[in-house]
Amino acid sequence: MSIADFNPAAEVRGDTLYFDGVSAIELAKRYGTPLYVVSETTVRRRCAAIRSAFLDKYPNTAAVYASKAFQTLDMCRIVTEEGLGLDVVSGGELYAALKAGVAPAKIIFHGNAKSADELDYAVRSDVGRIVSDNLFEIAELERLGALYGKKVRVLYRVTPGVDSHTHRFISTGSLDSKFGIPLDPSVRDDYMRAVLDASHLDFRGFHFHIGSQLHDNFSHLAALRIILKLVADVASAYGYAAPELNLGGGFGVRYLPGDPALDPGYFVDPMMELIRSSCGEAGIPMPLVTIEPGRWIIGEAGITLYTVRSVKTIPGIRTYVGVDGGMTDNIRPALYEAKYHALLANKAGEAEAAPGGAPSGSPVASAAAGAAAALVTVVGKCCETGDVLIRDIALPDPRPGDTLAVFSTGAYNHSMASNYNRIPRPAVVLTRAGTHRLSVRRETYEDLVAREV
């Protein structure tokens, strides 16, 4: 497998990695490292795939980008231009979406513990939907609706109680979860009475999300069967056919060359057929169906560039390759045991020349290229033993000054970045078919103390 087969935005010219038509070496020199690089070309292609596989294929559907995966003003504008709405989970994300010009009606506001100020902000801003999972919030939304003379459109997030076969920290649909309403009949009835008896709430239906980075559709379908029974039961008990159903997201992406490349149709086609058949059997109208892809749109559209700063070998144990970033710009390996693929951007041609097109960075590729085939561990600069980006990857003779490119870092890297150890957060550069521009400037030391009084 060539690097272009793994990530269509990547190609090797000579010894150099190009991403979306731009030299990774040029980007590193011009903007510095660590550096987040996002392919606008890939983002737009992914949005087009969502339209083709879902919005254009099925009537009465909607798609909103789960912006917690990666939210910048540019990203908000791009997905809006591509016809998607936006999912936000905080007042800050709502502020950024509105500042970017996203229409309030196309915003869905999630979150299990929204503050009173956030709810007030959302109601005043006329967001399209507020997703709730507790009665305290429902009472507050009814109060705010009365205060502002509005009908607040709400969805209930429910917990279907299925195993989503992912890391426990990103599994959200099990019974023991901080998210969602458990589907005990007595609990269901309390919640249904609360919204149907409210004067200033417009109850639109149900939402579920079972987890993130899923590579099969079994748990989506298992959860959907449970939710469709809830819809039918509510229609029977209350004479109320929910006009909307939000299926969440969680569609998996490729982090390693062996991961499957999944089209959104793999997930949505069987779910839409199940909804159609279930509604027909229950004698209720087809609802508006919404999906919330986030990682699937942005994950593979991003890479992170680092500069190698040190190479240290402990004989008989391990070789550590230290880079100028780490867990402050990518916490996922430490938090989720996430795994990533990488190559040296200035030595990319050596791996591409391997017999059979072995993936760059693999032991086979490195050995075939005549470089040292010993595995190395890529570590960050933070004062934590757990600051490990990639364990046991073969890189061809890494040396200080080399540029390391880590793939599939578009989702949950920039958005989860921190200033631990007083390290400034990286810049973000957008590329598009051979062009590049700064989207988010690098933080300065002055930025780190700007809020202190």
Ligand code: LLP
Second form
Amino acid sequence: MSIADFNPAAEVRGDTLYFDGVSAIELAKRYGTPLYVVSETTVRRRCAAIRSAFLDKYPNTAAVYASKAFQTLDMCRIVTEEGLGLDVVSGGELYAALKAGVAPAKIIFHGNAKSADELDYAVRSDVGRIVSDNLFEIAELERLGALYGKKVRVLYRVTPGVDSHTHRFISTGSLDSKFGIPLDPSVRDDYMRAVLDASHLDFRGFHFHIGSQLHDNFSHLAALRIILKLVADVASAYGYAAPELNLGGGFGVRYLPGDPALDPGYFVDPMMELIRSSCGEAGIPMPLVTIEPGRWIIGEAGITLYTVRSVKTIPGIRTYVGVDGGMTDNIRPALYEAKYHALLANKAGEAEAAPGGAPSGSPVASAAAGAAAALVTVVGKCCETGDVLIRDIALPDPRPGDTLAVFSTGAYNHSMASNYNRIPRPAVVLTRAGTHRLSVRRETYEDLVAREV
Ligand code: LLP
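Cool, the form predicted alone is there; where's the form predicted together with this ligand?
And the full complex, kicking off with our chain again.
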């Protein structure tokens, strides 16, 4: 598989990796490493795909970008220009969204333990929806609605009790979860009465999100069946047909060349069909249906560039390739055992020449690529044994000074970055069809001590 088959924004010219028409080597020289590079072209294409597979195809639908995946002011502007709304989960994300100029009505505010200040901020700002999953919050929202003379539009996040096929740390829909309201009827009735009796709350319907990085639609459909039964039960018990249904996110992306490329239709088509048939049977109108993709929009749009700083072979054991970033800019391998694909951006021709394109973790590929592409383990610079970015990947003769490009780092890398070891967080560069511009500057040492009083 050539790199362009794996990631359409990637291309090899001579020995050099180009991303969205820009030389990765030029970007590394110009902006330094580690560097997050985000293809605006890919982000906009992905938003267009959401429009054609969902928004334009089905009436009465909405898509909001789950901005926790990667939130910058530029990103907020790009996705809203492309017709999506924004999902935020904290006062900080809300602040940035508003600062970027996102219309409050297009914002959905989530969170299982929002603070009083956050709720006040959300109500004052007139966010489009607040998704709640606890009665304390419902009482607080009713109080704030009365205080500000507003009707607060509320959704309930419920726990469908479905296990999703993903890493247990990013599975959220099972019964034993900190997210959502359990559907046990005794619990449910208290919630329904509380929200329907409140005079400053406008109850819009239900939300579920069963997990992230899902490669099949089974758990979405299983959860949806349960929620549709809930909608029908609530309609008959309370005479209230919830006008909205929010299906969350979770659509998986490609991290390794062997991963399937899933388009949004694979997830939304069967769900829309199920909603249509279920509402027909229950005799209730089709609700407004919302989806909340995060990773699917930004994941494959991002790569991270590193400079190789050390190469260390332990005879008979392994070769460690040390780069100038690590778990501070990408915590996912340490946290979820996440796998990534990478290549040397200045020796990309050699990887392309290898039959099979030397997919990561494949000893076959390394043998095929010859002695030059031995399996190595890419590690970061943190004082932490677990700071391993990629275990066992075939790289052609890595040397200090080489530029390593790691793919599919757009989602949950920049947004989960830390300053462990007082390592400044990388800059973010946006590319668009051969052009590039700085979007977020690199953190400085001064930034690192700026909050100390
Ligand atoms: N909606 C809700 C309510 C969510 O909690 C999430 C993600 C999404 C939408 C977007 O899910 P996505 O489409 O991105 O899968 N840090 C983890 C992922 C945590 C996801 C949390 N919630 C990771 O790096 O894999």
